[in-house]
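Single chain ahead, written as structure tokens, the form predicted on its own.
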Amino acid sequence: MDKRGWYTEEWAGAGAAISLKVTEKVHDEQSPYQRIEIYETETFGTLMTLDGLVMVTDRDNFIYHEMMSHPALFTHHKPRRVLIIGGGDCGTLREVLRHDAILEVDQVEIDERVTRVSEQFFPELCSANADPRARLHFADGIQWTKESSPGHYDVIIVDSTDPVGPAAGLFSASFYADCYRALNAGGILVGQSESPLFHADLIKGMHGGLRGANFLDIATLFFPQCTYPSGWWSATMAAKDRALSNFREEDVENRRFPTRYYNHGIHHGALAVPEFLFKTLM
């Protein structure tokens, strides 16, 4: 933040930044892991950063969050068991949570401070917390998924920071087998995939890591975000044996919770790939 009271993120290697006008600074703690910081903000309200990037803001953080969670769960034919990786701000899990055919949720968060933090200054997303069908725990992701019994979960959502440090595994082709064997017939995976514009290698390199750990088909979403890298963000899915352009349209439009977001047009539109990408990808 600069004397001015401005929060900054360059973007390394794209020569872009975005800035957010701070009104002050109200919290500041080192995990064991990363730096969190909270900044209130003057038109984008309470923010979340980790070890000086972006990670959630009260204004847009509902795009990222019912897109990591609803287009998977209405792809699912009937998901009941769901594995979020990472996660710690606990806005995904307060999305699956909305879908009353869940039974139960395993959150595997590596930090605890992240979630505990998120419970006092985002009290809204962490509304879900104390659903008897969550169950928060701080662990290490990758290792909890090549732990987990064959076939125990139906939709896996990995929420995850970028691919550096403890979240690069998450990118991994081993993990990906892992989250294979840990789904079950039908099982659906999501992994947040960056932006479509600083990231196609990244997304392309997904692509190839899923194919190889065996699934049948694989699908970018494409979304706005504004506080991230270039504004455009992506999830990337793929499925353990179905096609993923099928999904539960007519439980879309009937959805007995509110969405601000998404809705059934979007997730088609989600779908479509962009010219630039679609000979990278297809």
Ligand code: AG3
Given for the second form:
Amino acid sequence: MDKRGWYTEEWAGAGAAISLKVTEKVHDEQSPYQRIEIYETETFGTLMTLDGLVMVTDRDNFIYHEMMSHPALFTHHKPRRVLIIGGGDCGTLREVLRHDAILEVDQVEIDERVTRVSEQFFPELCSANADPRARLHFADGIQWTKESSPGHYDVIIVDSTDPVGPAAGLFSASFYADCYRALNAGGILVGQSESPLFHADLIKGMHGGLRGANFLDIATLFFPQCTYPSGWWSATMAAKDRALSNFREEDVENRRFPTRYYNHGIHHGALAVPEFLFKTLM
Ligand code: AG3
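Same protein, different form: I have the form predicted on its own, so give me the form predicted in complex with the named molecule.
And the full complex, kicking off with our chain again.
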């Protein structure tokens, strides 16, 4: 934060940054894994950063959390068991639990402090934490996936930080292979996949890695996320044995829960591949 009260995340190597006007810093701690800071901002509500990187703001997290959950869950024919890796702020968990068919969600976050701090400063994101279907585990998601029984999960959601440090393994071929094994027939994996503008190589590598792990169809969803690098973000889905172009459109239309970004038109639009990525991803 500078003297005039602006928090800035400089985007490494991009010659650009995001700044938010802060009214107050309300929390700062070093957990065993990372530095967790909470700010109140003038126009984006509460902001959480991890090691200086923007993770969540009140104002725009709905786009990310809805896109990390609903497209995959409405593509699966009947998602019952879900694994969330990371996701410590619990915003993805809340969206997943809106689906009636869900029987249990294992959330495996490595840093318990992220969840405890979120319970305090983002109570809305944590409003489903007491749902009896939610099981919060504080452990290493890579290890957890490796040790899961084969075919246990219908959907695996990787709600991670950037692919550096402890999150790097969540973008590796061996992790994708473990996910493939932990997924049941019809299973779908979805992971946050960074900025299409800044990190096209990463998205390309992810497609290759997922194909190498035997996933049948791979598709990236594109959506705006104004506080993340470049303001444009993505999530990449991989299906064990089905096409990702079809989803339960009628169920999306008839859903009995509110969304603020996601709907069936957004789902179709998010699957469209931008021209400059066509050769890279198809
Ligand atoms: N997960 C994606 C964060 C990546 C943002 N990167 C950055 N600011 N450099 C966020 C977790 C939300 N549940």
